[in-house]
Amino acid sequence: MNMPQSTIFALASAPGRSGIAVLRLSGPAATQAIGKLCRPKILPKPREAVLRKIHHVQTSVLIDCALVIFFPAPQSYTGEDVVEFHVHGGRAVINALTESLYQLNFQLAEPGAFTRRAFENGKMDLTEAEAVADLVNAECEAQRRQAMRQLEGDLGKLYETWRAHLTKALAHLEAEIDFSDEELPKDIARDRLADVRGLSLEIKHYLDDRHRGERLREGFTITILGPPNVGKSSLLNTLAKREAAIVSEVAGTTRDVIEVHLDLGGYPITLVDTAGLRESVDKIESEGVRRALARAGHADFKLLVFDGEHWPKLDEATRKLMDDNALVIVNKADLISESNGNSVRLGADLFIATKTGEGIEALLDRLVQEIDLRFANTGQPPLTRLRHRAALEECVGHLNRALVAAAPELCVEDIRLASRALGHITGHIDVEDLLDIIFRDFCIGK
């Protein structure tokens, strides 16, 4: 690809108030910041930081004595010069020295442009692209090891094999219908077409995975569900850590869904609590248990609470919502009654209590363990996102139509088109209306 032609400048460390402030600039005017604003204005070595003194382009009055590194092209990160100022990070630092990279006519670069000028000078591929957003917007050890692990290229390896696969099968059925007069090995057709078909094969097992990768992108959804007055905003404030809910003994306090972002085992978890499941006159709190329903629906998994006051009687409403994605959770362990005794601790998967901190610890540690079941590694990179889904989809669907087609050069075609699909993903072919989506939700200075 060409490079671009205009020198770009961007903040690369966090807005604000800091120690020291990151600025880089890439492209083909980059050194010539060093000329202009630095003195000595000699060109450090690659990758050497030097102490320079930056000085304002047009009234020379000093900015700050910082550290200054040339990366050169095209061992950069984005395949072109890139200059970096480590710099004091204060505001008025950072406006001056941003005043005068302006006043050279640099441009002040959108966001995800460095990456995208490193995929466009062949630094990296489509799906390495997405992972450094991945790993910049990663909030926990799960996501932290899933961005590396498709910045290290394995998702895209995986995509490309595919692709060549399907490469190799074209130019023999192509060459089959060219060259039919020639002497071509026996039954090359079939012996393509069946690598064909257990690649469709492959590509729809790997689809069927329940969506672990997305899902560990966005976060991992509990809801918590039940009747009112069974202790469920406490559960919340108690695995929260916080207040996060009010909690009171009366019914219905809980109206609206209330979320909290959590770190667990490593993973990202989205907590949920929801107004107790009841019929109620009220129009607020009925909202409320709608809400709550069309929650249930929508989760990862489910924490459904009863009252160990009345256990084992249980409210119908939220026994319905019983499944393989629910945990049976009975809390106020401490009133069960004695004279009960040990029957009644059957029936449920857990007994807590949050007002004495009984079995939460067990729960923490069973919640961790439903989790690793979901996000189980099952040896190949996860697909992690919508957009690859959506391609995919498209290739299993050529490849399957290829299959079947009335004709050598229908098939042909479609495992043209197949190929095209997967090329989408890692744009490996023309890509460009899809450059803009990918790159505008990136930060500034990547």
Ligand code: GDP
Given for the second form:
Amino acid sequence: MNMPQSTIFALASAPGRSGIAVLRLSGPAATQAIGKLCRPKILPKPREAVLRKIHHVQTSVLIDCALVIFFPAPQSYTGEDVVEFHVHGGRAVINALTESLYQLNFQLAEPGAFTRRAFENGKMDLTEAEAVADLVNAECEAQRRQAMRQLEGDLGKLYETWRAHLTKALAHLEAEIDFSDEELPKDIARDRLADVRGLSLEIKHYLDDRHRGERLREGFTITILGPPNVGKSSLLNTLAKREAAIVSEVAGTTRDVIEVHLDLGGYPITLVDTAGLRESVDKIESEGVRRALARAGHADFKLLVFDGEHWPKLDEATRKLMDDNALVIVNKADLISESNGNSVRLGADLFIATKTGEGIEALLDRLVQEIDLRFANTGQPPLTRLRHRAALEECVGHLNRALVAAAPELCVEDIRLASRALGHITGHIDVEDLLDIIFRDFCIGK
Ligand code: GDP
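Having looked at the form predicted on its own, could you now put up the form predicted in complex with the named molecule?
Now the full complex is given, and it begins with the chain already shown.
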């Protein structure tokens, strides 16, 4: 691996005003920053926070009194010498310190540069590095748990275990090619090919996971559908007011319908309100209905809302959308009891009234149950990225080819390619060309 020789720095805490801001340096010259900027100049003991006066490198003006921590290589996040300045988080303080670091010829870090160095110095594999970005971006408990599990190395270990099986298969199959006349245990090739077949099935099964890990990273979409005027917008507003809103945008969502991002029972949810489903000659309304139906097609889960006033009469267009991923909800339950009596409170999953709040708690509980069911953990750490999925599909493709190969040499070659595909996920095999893409999604200072 190439050891980056430059010393980089970046603000590791959020930009803007804060009580404390952390500026972090990594690289062979990191300790020089202490000698040039701090009074006293003495290098602090490793991993011990010490209070130092920080002076501007050119003007010698006192910038701040700050905590300084030194993490000597290799026992640091990046594996290089790392120095942290915990200064007061005012813009002027940060600017003055940044200016001094520039003047000392340190380079401003690119997004993800610290984690990239950690990977390049063998402190973590690629799945763990990706988990760092996921943990920084996690907005809900379930996302945090998934990222933390990956950061602990569970995902990388799973892929490496599979790769170890293939390495063993390769060794034995190659031995049979090279030493066919020698005394080798009988049936060795047959046993290894049975292992390969088993592994191919295991990976296929693992891939057939309804994308739960990826969806948890990106957010789970619940779409509200139904005829006009049944209270869809009222339901969206009621749920949005009750649950914590997620402020940031969720990647990949479009803005052609009204949507809110919520933390529902620890899960990241995008709740989408759509135009009422009805036949219309009005061009704009028809377009709204078309988009609503398109959203219904993409939704992870649907809330089909009907009007209590007309219940149990069903709107046909909405009825057609009923399936295993839908809840039938009758809103305006307050009007049912007034007009028809309790006898018609049958045939739906839930009766609610956004006007009175009736049934909203039960709806929320039910939604969390439904989401739990879909994200239920099967034991193995979930697949969290398209990059991993593509590599695993490539791996299975090679394994399947290996199993029907016309000659032992071709079989071995396909197993080798399958093993390489797995190695790409964890970064144990030449991934230089991938690194720019992977670390581009990080924030600066990480
Ligand atoms: P949408 O067109 O389906 O989005 O429906 P809206 O949310 O705009 O609501 C349509 C009408 O139904 C409004 O006048 C709401 O005040 C009313 N409404 C919504 N929820 C309830 C409810 O639970 N009970 C009653 N009686 N009226 C409701």
